[in-house]
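One chain comes next, on its own, written as structure tokens: the form predicted alone.
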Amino acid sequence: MVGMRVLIVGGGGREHALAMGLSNSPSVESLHSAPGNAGTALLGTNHEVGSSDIEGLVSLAREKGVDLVVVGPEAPLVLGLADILRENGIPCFGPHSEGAKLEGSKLHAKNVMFDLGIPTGRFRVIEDPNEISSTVDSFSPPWVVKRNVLAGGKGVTVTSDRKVAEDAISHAIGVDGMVLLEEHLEGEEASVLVVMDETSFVCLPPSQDHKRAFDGDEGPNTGGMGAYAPAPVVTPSVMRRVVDEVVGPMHHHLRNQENPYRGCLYVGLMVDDDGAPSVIEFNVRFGDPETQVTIPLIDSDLGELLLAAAEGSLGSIEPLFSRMSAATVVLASNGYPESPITGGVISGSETSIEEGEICGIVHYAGTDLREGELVSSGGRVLAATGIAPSLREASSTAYEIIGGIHLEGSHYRSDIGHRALER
């Protein structure tokens, strides 16, 4: 399909690389997006309807004429945005509400995984107060607590410290009546985002997220500090495992659901010392800030991909990737993750490097226009993007960007991409 009109739904660095993909794509005409930030509005019409204000967003589909919806966040989908914008005839890139449920409960994933013989950690249910004390015996340090709700990826504790595991099983419990208490798993993380629907499936090239706060991953979990693609960790050999042991029983097993997945799954990682790959999570969306390093080594129609996933017919296309790596650097608001910030105004964004097959661009999360100026308005407030022939200079691009943009307060990291530069 040529001239398609696309609604894309959330407002983070995701969804502006997302626009910035779609916006490059031969096949889309126009682009809306709801509610959209500040690098959206300029690439395309920013509208305020909440991306969990369902009826809001069909009406708006509905309204925009729209061919295609992509869904960026995973609370929509929970929702059932999918279902119904499918019931309106309306394609939708992101799984039905069922679908959706490999996120919005982790003991849920958990049971497909161990039902499908997928590799990963073992786990307990923890419902009961009295029986915190002997599970946490029954696991060895470090503990992983994961909440069984949608916590916006800060719904897991990994701690060496049995009254943090213990103080964070005591609160779950107490907010959700039950919590998940993991098997720490060793290795490397990555993560593989994979387009797929009932006839195929397509796995972007992997990446690894930064989610600690400060450098040397030190500091509280956070939504993710940067990222770089390709991840060295995922050799060629890990590469056919995962598609082996993971991605293929996962895609048998929703193509044959009685409404077939269409959408990303993410893959959530830890590769071991012998390179044998086991699942930490899955997530029913790209991820954030992944996208913004996968995104651009796509080579090909991105929206011709996505529309083919979201109609079921994404095993006639072909994608093409480029041989390019990626690295982005988050710049963080004062306070964040525990209480960040907004409001303060945002100098030398607008800078971006063009310099032969070396690009740098910024991409907008946490972003408003207020009387002229860009100011911030959540915890990430914007990322810097490197995209060169080596992850060396993808890194060196992101840093020369970040370094001149000013926000009083605010902090990224020094060392995004250290695991594979050290190598």
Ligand code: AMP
The other form holds:
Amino acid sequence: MVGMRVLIVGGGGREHALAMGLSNSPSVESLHSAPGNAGTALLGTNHEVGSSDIEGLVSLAREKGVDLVVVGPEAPLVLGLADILRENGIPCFGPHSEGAKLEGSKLHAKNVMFDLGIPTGRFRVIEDPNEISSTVDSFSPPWVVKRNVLAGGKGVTVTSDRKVAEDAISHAIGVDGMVLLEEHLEGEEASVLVVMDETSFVCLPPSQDHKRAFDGDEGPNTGGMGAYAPAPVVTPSVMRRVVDEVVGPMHHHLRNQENPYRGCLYVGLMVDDDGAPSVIEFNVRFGDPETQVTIPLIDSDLGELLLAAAEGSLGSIEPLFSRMSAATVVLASNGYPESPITGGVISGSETSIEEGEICGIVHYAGTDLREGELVSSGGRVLAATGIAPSLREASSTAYEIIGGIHLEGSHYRSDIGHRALER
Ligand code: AMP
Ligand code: GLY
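Previous: the form predicted alone; requested now: the form predicted together with the named molecule:
Expanding to the full complex; the earlier chain stays at the top.
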């Protein structure tokens, strides 16, 4: 298809990265974003429709006559956005609400994995406060406590402090009626984003996120403070195991659903010292910030790839990937993740770098324009991304850009990519 009109749902760094990839696609003519951010505004039209306003999004897609809707966040998918778009004959990149349950319910995801024999940690469900202590006894520390709801990356507590674990469990039982206690997996984390429909699947270059707020993987869990790709922990032989033991069985399962899965399956992995992968979680969308380092490594037309998956014809596409590396460093507001302070003026973010094969860009996230000034409007404000022949160059390019950006009280990690660079 040529001359495609695309609507992107969401307003984070992930959506700006998708918008950049789509605006570089020969197949795409125009872009709309809902609600978008300061970055997507430079590439198309932003619309004041929230990413969970299902009716508003469907009306917008119809009104603009879009050929494809690409959904960034999970919430609209869990709420059934893809179901309604498909009923209206509008191709949607993002699964039906049945498929989205893989992220909406950790218990559902665990049950699917156990049914299919996919490697993952053992777990117990706790509903009765009287069973907290004995269940905690049946796992060794550190304890992993997971709420069974969408919690924006903040529903997981990993702790070696028994009191903290027990408090997290009883809090979750109080608000949700149940909670999962899960075996702690050892190893190195990696993310594999898989574009999938009923005809085929394509694994994008593996990446690694940095979930903790501060250097050295200290501090609270966040949505992600930086990422790089490809992640060398996922060697070709680890990737083969991921495909054989996880992606293949999931594809077989999802393609045979009444409403086959069409979108991105995010496979969050722990890879142990022997290269054995176990699944930490599935998400039903692209990762943020993994997308910022993965999309730039796709050399073929992104619009064509996403449309093919949305229409169920992915089997006819063979995407090409670049041999470059990418690294992204997130600039977070003062107080993120607990209580981010927004509304600060951002300066120095207009920079980009282009030196031979090396390229450096800014992916905007929680940003707004206020009387012509760029201001912060969310916890994760923007990310500086470097793309270069080596990870070292990609990371130094990202740091060169972020070093020139100013936002009062903001913070970023200075060790993105350290595991790969220390190898
Ligand atoms: P999730 O929201 O499931 O991605 O969990 C957030 C983070 O908690 C993960 O990225 C891991 O760092 C950590 N985590 C979750 N589950 C486990 C587990 N079973 N073993 C070790 N770490 C885990
Ligand atoms: N970066 C983690 C996520 O997107 O869930």
